[in-house]
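Encoded as structure tokens, the following chain is the form predicted alone, with no partner shown.
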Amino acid sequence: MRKLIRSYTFRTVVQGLITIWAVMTFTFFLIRLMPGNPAQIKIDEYVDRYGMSEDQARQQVATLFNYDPDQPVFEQYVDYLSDLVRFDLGRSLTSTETPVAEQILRFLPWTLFSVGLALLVAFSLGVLVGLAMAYWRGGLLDNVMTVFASVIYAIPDYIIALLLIMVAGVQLKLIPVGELYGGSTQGIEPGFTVEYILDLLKHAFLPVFTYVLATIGGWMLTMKSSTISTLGEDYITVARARGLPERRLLTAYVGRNAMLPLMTRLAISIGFVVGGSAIIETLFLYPGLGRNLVLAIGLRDYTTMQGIFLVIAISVVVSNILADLLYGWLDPRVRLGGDKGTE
């Protein structure tokens, strides 16, 4: 058995670290097959801003960032290769030379605070009411919620965000959109006092709000169904005729069963927390790694873009060996590669 769990591992690794390669390169080709580059789209600013010339244009951007555009790509490709040996994510092309890592490590923890905040209120939301949906399924809670949930997992999280500006924002005024721009506040000093922690939940809160009612539809149908389907197993059947409390019955049979597919789609969300919600976060102008690699796009960043496409790739791949090994853990029938028994 130990023997099958280090094969395991070391292919689940191997895997993992092809992937990430794979995407890595696939990445670094394809946002340089994108219209324009830094340089070019900072020459053309000149131009249309300060009437320069395009050769007083060139020269001038020339010296504001060590970018040669008629480098060729594989030799970018084999520099950029080298640097990442040395755990060097390179230096942004437009933001006056600032390491790509720093700029990460900036914006990703305004993004793990959201996005993660709202997973774990939209997770925990869903699981409960689709359980209550499943067990009491035809009355009327589970035929409102039912509706509800369809009808709002259908809609983009864009358009949620959207509705809020404009309708709960600017119309009905019954959320104050202009006041909760950003991070936080500025002049409120940062540090673990209930001044600052009230001020990043007021203005997280829309951000957070829209991921919820964009992903909470799709955990109570999920539960609700998985639901369902284990209240059908014999083992329920059993239990019942023993004559176990429906309160442990729902809790420690139904409920822990039925999770078990979500725990394995929980973990491969936490993955794709990194990465955030690149639209919401530019809509409301969120500080976080997804706002950042939308301007990173705008303006053809390419070290900017490339790490943060890494280190959402990675981020990604482990989630999904964590969702294996978690479901694994979870349900002690699953054995690595189907085989039983195996000393």
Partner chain sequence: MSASADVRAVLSEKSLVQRLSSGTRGTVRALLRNKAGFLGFLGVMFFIILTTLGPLVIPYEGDPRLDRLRPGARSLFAPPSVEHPLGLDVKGRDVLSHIVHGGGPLILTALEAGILTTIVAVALGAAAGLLGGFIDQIISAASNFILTIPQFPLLLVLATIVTFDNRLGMALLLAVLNWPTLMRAVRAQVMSLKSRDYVEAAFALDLGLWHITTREVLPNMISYIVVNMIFTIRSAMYFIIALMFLGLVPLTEPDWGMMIFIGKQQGSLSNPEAAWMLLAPVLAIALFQLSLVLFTRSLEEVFNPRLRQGV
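Residue numbers count along the first chain shown, from 1. Heads up, when I say rigid core I mean the largest set of C-alphas that superpose within 1.5 Å between the two forms. Computed from a predicted model, the values in this text were never measured in an experiment. Compared with the form predicted together with the partner chain:
- Once the cores line up, the CA of residue 46 ends up 2 angstroms or more apart between these two forms.
- Relative to the superposed core, residue 57 undergoes a C-alpha shift of no less than 2 Å between these two forms.
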The other form holds:
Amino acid sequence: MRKLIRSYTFRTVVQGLITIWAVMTFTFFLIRLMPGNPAQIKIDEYVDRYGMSEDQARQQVATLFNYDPDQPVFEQYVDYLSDLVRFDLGRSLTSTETPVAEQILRFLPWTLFSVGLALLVAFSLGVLVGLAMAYWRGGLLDNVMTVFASVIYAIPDYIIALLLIMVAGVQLKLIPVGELYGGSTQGIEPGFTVEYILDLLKHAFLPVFTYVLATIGGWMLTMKSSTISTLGEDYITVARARGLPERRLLTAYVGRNAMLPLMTRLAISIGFVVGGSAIIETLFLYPGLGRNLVLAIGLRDYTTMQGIFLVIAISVVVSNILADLLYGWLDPRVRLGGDKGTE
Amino acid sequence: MSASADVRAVLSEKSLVQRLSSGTRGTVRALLRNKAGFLGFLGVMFFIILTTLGPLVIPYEGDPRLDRLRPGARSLFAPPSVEHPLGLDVKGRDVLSHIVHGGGPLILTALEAGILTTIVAVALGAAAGLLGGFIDQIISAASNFILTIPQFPLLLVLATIVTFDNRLGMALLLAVLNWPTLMRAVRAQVMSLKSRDYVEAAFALDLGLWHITTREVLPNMISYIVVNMIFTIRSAMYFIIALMFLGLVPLTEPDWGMMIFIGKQQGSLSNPEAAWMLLAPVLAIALFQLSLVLFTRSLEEVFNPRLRQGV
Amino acid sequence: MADGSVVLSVEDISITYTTQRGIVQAVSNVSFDLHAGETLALIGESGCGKSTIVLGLIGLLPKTGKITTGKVTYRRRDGRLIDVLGLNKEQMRQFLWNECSMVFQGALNSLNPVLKISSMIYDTARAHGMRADEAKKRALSLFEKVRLDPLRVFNSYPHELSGGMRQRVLLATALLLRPQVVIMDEPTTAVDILTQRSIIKVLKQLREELNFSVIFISHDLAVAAEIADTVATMYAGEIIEKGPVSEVFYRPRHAYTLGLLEAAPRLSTGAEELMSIPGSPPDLIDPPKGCKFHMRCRFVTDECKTTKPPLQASSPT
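Given the form predicted alone, corresponding form predicted together with the partner chain:
First the chain shown before, then all remaining chains and molecules of the complex.
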């Protein structure tokens, strides 16, 4: 038992759970500090739109919501927590009767698909180009790409998105922007058909392309500087003296070592996938979790916001653990730090 | 005696005054050496002049100018012309006047956020590093917590709570979210510098914690602090505009972010004629951010004498 | 030396580095012959050009370095002569390790941290067309010879080995393909004195068994004296004195060699006798005329400032 408590894995998991709980609690109270509440917003809507009297609207809303704005916040918190340990995230306050978990499961795949794909593309491309830039340092590729990467790295993602729409879409008409909004074209049956998958890719193009452009510069520059410092290591000279072919040298000796610091960053950025996508998804009307969060904030949909923040906290914690594991797997020097019990 | 004189010599050699005393000529030369950095410097200068002196020359057009509707046109939007170099917006107002008047508040808020963040981070970092113990643990735990939550979603919520009657509130909010990175760096530096010879020498001379921090530790990392501040300014601007973009902060004109928001609302994203209204603030933001990033390279050379000598 | 055939002949090599301040004449007109089974020690202060020579020999000079004059001839076991500097990239790659291998200084950093020792052995073998099973057999037997636990080391990562063990792994790897020439660049500087002793011992034994020639670069005279047959002293990019180890060490003819000997701690003399050479090596961008040592030489004459006087026998006290 004592061994278990001391073990690295156990400690990591406990730490992760504590972090998730802390973020959950913090956001729970923060959310309820926001001015206005979901019931009031709905009541206002009924009064404005359907011309109900204040009281009528209030009654109507009370039957719709199982949320009582007058219940003390701490009681709400205890209720929420007791539901949560039974893996019940509650029901959405605005699209009533929809369980939050269901909502998240509906929106999360879009975000995971688009941001994940973009991360994969930007990372692999950025690493390859960065490696080449450092290997042929001072060459044409290096000079051109360094300027490109510095410029693209400095420009905010939503500015890139706007420029894509306005310049490539509206002015030059290179991209049929209008057709690409949303997650998929209506009328195409979802399923494992070529038509549907192509449609998904088509609609993911704009957000994915934006994410790739916004992040690839950073990957390139980091990989370049990491590679340059690796190239200066003794073991590279020694390997060269042993007459190893350049390709082997570049992959197993230069590339693998230069990539080590980037792998941690990659894993950590996976955790920020969900939170980082709000603006781009909103701009391209992409039905992901980020856009859903923005909408939920506007409607003060407490339970939905709470659920999404929980997903965010979990993904950050999990990706941090993943980063640790990945680093240990790639770098034998820290592998020992893993499970001391087994060694 | 001579030992103490030696110590003093070491101390003064490391002081900021000495560092910058190679004179303005040295600073200018360092500024010029890095071409990209100098370009960034020019860019930043351009925007500062544009947004401070520009308003004195170009009057602000806040009211709709329906009289500018050209015969037969469907909207007031207009491409650049001689009288209106950046065209007209949805209400027929001069886009250039909005660019000139709308940059100042934005840049000022971002600057305030940058300065506030730096002050908070340096103070907490120095406190954690020098005092250690319980205070260090608290500060470190807080920074870890903030770094765990993705900033933007958190900001979305916080932005609705903190009202933005004054820009300082916004700056303060951004400072709360941004301090951990610099704090960690300052803390680490303080910890490592604490053990270095000349700080030990300063301890030996009984110069006190405050003196050590302000005279030895901070000047040694001035380059890092300034560059970090620039990056904070940049990210503050990113967040402010993003919030406006999503319509989550009160609408005030003139402002670059607001120009984008209004442009987007008015459907100018799909209207080729309207592009100028959007393109102008988009390019202004892109160029200003680019200039800031490039400028940091020159700053590194100015503050880092080792780089300055070159190889 | 006994057998007398020359394995590696270096004639009139000069190497320059291009720097921002100007062109550095790092090596000027160096010549030497390495015989089969001979160990030649190149000694001198750091920066005297001893490492630059060997990097030039194996084509690994940094981009700023350039061989301006000279010829290097290598004699293969089948008697064919190879013009080493005339090899193209692929031929040079083949030449390295097959014919001439190297043990670098800084054993701690000479092994790729993410690969096991076995991968390093297999990589080297594959690059030169040696079969994997043969490479493993050979590596294990070499590890045994350098007194390592063969299988354990073979399956280890570099960080799991101590500095001395790594240095021995590098030594064994250098002999993997049975080269005729092994270049050792300060192989004992990064390890403690006991490890140093055991490595020297292992090296001597290996040399006896496998009969290869060694170019031994060092600033440590005691180590050089113990292992070398021939000694060449370098100063400011030139070989200033060369001869059998007993002659150079016991009857040095150049004032610099004498200075080096006097600066080295010896058990027989005791610490109070230690003397250092005053001044520092000359700027090689603008080298002095005449003998490059004359500013620091206590036997300096007017002649030294314009020409290089011939070496004369001396008798150190």
